[in-house]
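A lone chain, given as structure tokens: the form predicted on its own.
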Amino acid sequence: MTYDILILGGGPAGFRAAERAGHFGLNTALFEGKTLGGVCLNEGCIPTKTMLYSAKLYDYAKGGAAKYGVTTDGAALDHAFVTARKDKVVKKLVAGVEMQMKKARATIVRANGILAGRNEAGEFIVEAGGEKFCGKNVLIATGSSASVPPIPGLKEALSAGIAGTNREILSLKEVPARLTVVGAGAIGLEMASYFNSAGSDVTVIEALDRIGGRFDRDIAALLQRNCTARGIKFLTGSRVQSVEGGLIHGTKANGEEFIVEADKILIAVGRKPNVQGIGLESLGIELGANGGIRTDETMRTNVPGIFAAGDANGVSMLAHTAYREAETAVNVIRGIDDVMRYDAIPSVIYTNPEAASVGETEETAAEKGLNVKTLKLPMLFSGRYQAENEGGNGILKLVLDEEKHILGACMLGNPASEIVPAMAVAITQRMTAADLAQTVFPHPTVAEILRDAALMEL
């Protein structure tokens, strides 16, 4: 048999295309070794979202509460709970990926794919399972891999149990006394933001000179003092330079050694793409400067036919970014006429409370040279959001170009994540600040503040 579509890799960028090409009508077969879900669903998105949840709500128990008149007694956090709810959240969301590729009648191969490269007539061959399947086009989705830096004794602590990558740390029975986290991006943030709730004595350590990674810089400054205010403790513009078992040893930018003694060492400093051992030579796939599969706008590599997505080409890895990217694939394989494009991609970190941010900073603006006002309103401005959160210090910046086209737009405050989405929209559809301030936003919601924000201008 000949597929139309033969798909490596079942997380998001995977069944996604599974899903879509189902729907279409194509032929299709994915191959994945693990659990269909890739990390987003079984040890990334999902299960630390319903992680802090719990944390949330535990934050308010606990005493937050107090500050809108509702007092508890006696308040717990049952971590073992946490966990236990957590796997069925992700059993229940992986028994519909499987639906899913049931109802798209794609065939589904137990086994991780590797490249073999072509048949005589044409069509790539991929073997899995002690199998060779040919198919018309291929679709790389092997996603990425957590990144572990060759810092000197973290190999021993990690054979050890004491370091660990989002895998382990997710899987962790007892709440750690004290715990460590190498990487102020978003999993570290997250996981730092968890633990804290749940008793742990968190550090955060971070080689930058700021948390957040490529925030907004006002965003992440302001989230870090929400962070330190709850007691977690960060060490920034500060590199790990070797680990004996729990004792952790550093250097500060102006030279000052530290030593930070953890019992658990969470290692969250990137990800890696999965391009290896997958059979990329057999085919003459090429490589980007960033370590994944290069493509281009339509998702194509160097080699026509075969196309990837998701973490795997390492432009924007995200599970949202992978759904777009692998959905314009299978679109460009059916002959219709569809490309990626990268300037509204929105960015979350769910901390209490949640950063969120879309399109062009204030910072990546200037880098671009592009000549940009921007707009802020302290997120106090909305009503709803004075009504939600007693002594909330959030923040909303919009980045309009010359021409008062909206960039960017990010922001600090609960709940930002339901909101950013907006955003993308008027990036995406070329909004300006005259149009978002013409559209009618209900009342009261949080969200009216963007409608704020933008009056500001006219």
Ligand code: NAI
Given for the second form:
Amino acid sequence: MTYDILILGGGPAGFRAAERAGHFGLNTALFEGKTLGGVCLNEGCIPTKTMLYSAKLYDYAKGGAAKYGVTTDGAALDHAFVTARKDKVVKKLVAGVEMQMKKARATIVRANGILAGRNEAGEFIVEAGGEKFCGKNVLIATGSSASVPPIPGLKEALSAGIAGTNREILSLKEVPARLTVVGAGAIGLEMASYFNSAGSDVTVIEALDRIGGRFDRDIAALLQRNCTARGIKFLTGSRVQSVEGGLIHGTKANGEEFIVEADKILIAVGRKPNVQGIGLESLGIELGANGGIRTDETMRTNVPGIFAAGDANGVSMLAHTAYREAETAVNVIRGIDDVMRYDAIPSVIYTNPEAASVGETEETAAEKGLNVKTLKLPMLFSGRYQAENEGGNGILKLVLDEEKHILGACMLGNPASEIVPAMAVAITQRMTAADLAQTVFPHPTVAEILRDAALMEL
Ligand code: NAI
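Output the form predicted together with the ligand next; the form predicted on its own has already been displayed.
Every chain and every other molecule in the complex is listed next, the one we just looked at coming first.
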């Protein structure tokens, strides 16, 4: 039997592709050696958000709600309960993906698939669980793994269970008294936020002079200030030189040495695409400069009929990017014109308060030589924000081009993750500030601030 599409990997890219392919009547096989759902569902987006929600409620209960006239006695966070609930949520969602796969009539092969060249008819061969499967097209959606830097002593600390990556940190049975997080990207900051709320003494070590990676500098600085006020310590411009059990030896940018003592160490210094051991060489599939499988905007690789989506191509390692890339690949396989756009991919750091960004920042626009104007408003401009929100220092920035098209938006303040999609729509649809101002938003909402900013420009 020949499949229309063979999918390697059952994470967001793989399961979305299988669902879409099935929806459009393509004969599909999906290969997954672990639980369906990938990192996002099992050890990433969903479990962390489940835990962060408990942390937020606990923050309110233990005093954060006093300013709203609500006080409680004896508030407690039951970490074991929180992780058990997280596991339940994950289980339910994984079961949902299993259902989707059934509905899509996809053949699920519970083993890793390995590319093994072509058969005599020129079809692609995938080997899995001792069997051979043939297909007209292949989608590689093998995801990514946590990067582990070659720091002396780190391997030993990982084996001893003192250090861990995103996977291990989510399964800790107890809240560590002292947690050191290496890397102030999304994973590092979100986990720092949870464990700070849960009672850990948290130190974050970051090589750059800023947190949040490519986030807008002002927003990252405000976020850092908020986190610091909550008791999280930051060592920015600092590099870990070696690890000795729970002792972390590092150096600051000025050469000054430091030692941090920790009960647990979270390594969150980025992820690398899973491209080894999947038979890429059998078909001559090329990698790009980022170490992922090189793809174009249609998700095609250098080999016609082979596509790659999600973290495996290393372009934008986010579940929502993976969904859209998978949809693009399936459409292209169906002969429908579709291209992946990377100019409006939202990015959120789910701390409390949340930071969100989409499109260009002032900094990325300047790097591209774009002439832009930035509109800035404090989040307190919004009545709803004043009425409900705890973080008084949040800001919104809109980045416009010379014709006042919206190129980017970023903000700090809740619920940034729910507001930023409106700006993803605006960028995707090439809306101007005037278009935005002509759109009616419900009152009172925090999102209204987007219109208020646009009105400033009319
Ligand atoms: P990241 O790439 O976002 O951040 C890693 C940070 O570690 C960077 O700021 C980097 O400068 C720093 N770093 C690297 N080497 C270091 C060293 N030796 N010492 C100190 N600092 C060092 O990586 P992260 O947070 O691990 O996330 C991985 C991927 O997962 C990213 O693509 C991220 O976007 C995605 N993700 C997204 C989430 C979200 O959207 N909310 C949540 C979790 C993950």
